[in-house]
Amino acid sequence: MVCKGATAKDFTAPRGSGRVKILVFGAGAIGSFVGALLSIENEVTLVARAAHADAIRARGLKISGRTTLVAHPNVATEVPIAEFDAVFVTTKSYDTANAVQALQPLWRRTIFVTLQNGLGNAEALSDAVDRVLAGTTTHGVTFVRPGEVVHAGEGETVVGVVKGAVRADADHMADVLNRAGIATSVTDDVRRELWAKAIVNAAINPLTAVLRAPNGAVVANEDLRGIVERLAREGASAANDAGVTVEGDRIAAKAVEVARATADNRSSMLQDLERGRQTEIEAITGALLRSAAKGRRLPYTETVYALVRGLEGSLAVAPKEKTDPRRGNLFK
C-alpha cells in the first residue's frame, strides 16, 4: 500500500487527473477503508449507520493497522440528493436489493461498482442499473467501533465490466483506486474473479466463524489447512459445474495464501456473529451449494454451511427456514 505506515499528517496520495465525486453506500469495514483512502484526493460521501456517521463527524474516520490514517470524508445516513461520478456498493450481500432501491435516482446517471462478498450482487445491480462494474478485494479489514476500522491484512483488488460500461471505465476506476493507494488491476473476465473470491471466502470465513478465531488460525496446523484446501477444491467443482473454469489445486493454494496474508484479520462472517448479526453464508457457501451439479455432494461445504446456520440460529439472526439451498432438507 502506498499509505502503509503513514499518518494523517504526512500521507500524500499521488496526484492524478482530477478529483472524482464518489458515493460509498454501506460503510462497514471494507466500505470505510476504501472510502477513507479515496477521500484523500477525491470528494467522497459515505452512507453509514447513524452511530458510525456521528463518530466520523466528531473525530474523523480512523484507519489503524497496516494503514494508519485519519480521514474526513462527507458522511450521511441516507443517499444525498446530489450527482456522483461513481457509486461504490459495499453493503452486505443480503442488503443488495435494498441498496439498489435506495440508489434508484442514480441508476441512469452514475457508474456503479460493487465490492461485495458473495455471488449474485453484480447481477442484482445489473437488473436495474445502466452501467455496472464489479470488483473483488482480499484486503482484510475489521470494524472495531464506530469511527474506527483496522486494516489487518494487505490484499489484491480487481475490477471489470459487467454491464453497459466499457474497458475505459474499468481502467478509470482502477486508476482512481490506484491513486488512492489501493493497488488495483483490470480483468476481462470479472465473472471468474467473482467466483474465485467467493471460493476463497467459502474456504476461510465459515471456519473462522465456527472457531471464533482470526484468519491465521485456519492455516495454523496441517489439519485445519487441509480443511481449507478441501473446501476450496469443492468450491472449484461447483464453479466448474456452473460453467466457470477454476482449477482446484490453484484455488486451494490461493485460499491458504490469503489466510496467511490476512492472518490477524477477523473475517466479516466472524464479525457478524460476534455482533449478533446475520452472516453472508447464503451468498457465499450457499451459492456454491446451489451451483453444484445435481447429485454432486460437497461434504465439507455442506458441513460448514450447517454449522454457521446453526450459530446464526443460536443468536436468533438466521432466516427461519433451515434448509439446504440446493437439496431441501440438509438434515435428511
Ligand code: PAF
Second form
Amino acid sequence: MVCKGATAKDFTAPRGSGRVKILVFGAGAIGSFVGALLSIENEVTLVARAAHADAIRARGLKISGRTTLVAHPNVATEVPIAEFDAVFVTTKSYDTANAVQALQPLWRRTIFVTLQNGLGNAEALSDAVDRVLAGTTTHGVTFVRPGEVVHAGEGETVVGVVKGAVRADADHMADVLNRAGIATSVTDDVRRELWAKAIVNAAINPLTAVLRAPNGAVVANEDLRGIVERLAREGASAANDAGVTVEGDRIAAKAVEVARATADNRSSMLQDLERGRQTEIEAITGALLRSAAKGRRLPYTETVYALVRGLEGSLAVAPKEKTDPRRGNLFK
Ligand code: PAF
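Next up, the form predicted in complex with the ligand in place of the form predicted alone?
In what comes next, the whole complex appears, and the chain from above leads the way.
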C-alpha cells in the first residue's frame, strides 16, 4: 500500500503480484466496466451516483454482452477516507476539474490513471496530482440502467506515463488490467496515443450522434465511411499542427477498424444525447478545431461540431449540473 510521501518506485510491485486497492472515480459505462473487471482480483471501490450505487449494493454490477459477469465492488457516493494504491479517473471530460477537486486528499498519496475520452484530462490532473498515468481504451460499453452496463464491442487499452511516475508504474498498471482481462499495452508516447484516440472519437462519435445509430452504421456504406475517413484525416492535420505526429491514412484506417469492432455499440456521445446530457464534443472535436493552425479549414470537422452543438441546444440538454465538489459528476 502507498503511504503518504511514497515515491513512484514504492508503488511498483512485481508482475503477477497480488491484490491492489483501487478507487474508480466515475461509474458511467467505462468506469463501471473497468471497475467490475478489476474487482475480481482486486479491492475496488467505485464512486458512483446514488441510484447506481444503490443498485450495485442490492444486486451487484451486471455486465452483459461480450463479457458476462456480476461483480460486487465496494461502492461509495463520495471519495472515501482511505488509502488506495491507484485511482482511476473515468468521469466525462467536462467533469475532470470537479473530479480533481473531489480527489484532493489523494493528490500526493497515490498514482492516478486517467481513462477518459478527449484531450486535456491528463493536463488537468497533472496540474494538481504528483504521479499521473494516462490511458485510452476503445472498448464499446453502454450504460443501460443503474447497476447494469453492456460490453458491446471489444477494444484495446494502452497506458503510459504522463508525470512523476516511471515506466515500471505503467507496466504494473498494465499488468493489473491484463490480469483483470482487459488487454493492455504500454506506450512510451502516451500523448500521441491520447491524440490518436481523440481523433478516432472525433471520426465516429459525432456522426453516430447525428445519425442516432450505432457505431457500425457509420462504416456500413461507402459514403458514410468516406466521411469517417475524412474526419480522421482532418483530425490528423490538427494533431500535426499541434506538434503531434499522426499519419492521416493510418488513423483513418484505425477509425474504421474501431467502428467495425464496436459496431453494436452506441457511442458515448450518442448515449449522452439519448440521456439528455451534455456531450464531450468540446474535449474531442472542439479540441481538434482549436488545435488547427490559423487559416486551416477542417470542413467535415466544423460541420459535425456545429451539428452536435445544435443537437445539444435543440434537445435542451441539461446544462452541466452543479456538483458537490466531493463527488464531481460521476458518470462517463
Ligand atoms: O466514446 C466511445 O463510445 C468509445 O470511445 C468508442 C471506442 C468510440 C466506442 O463506442
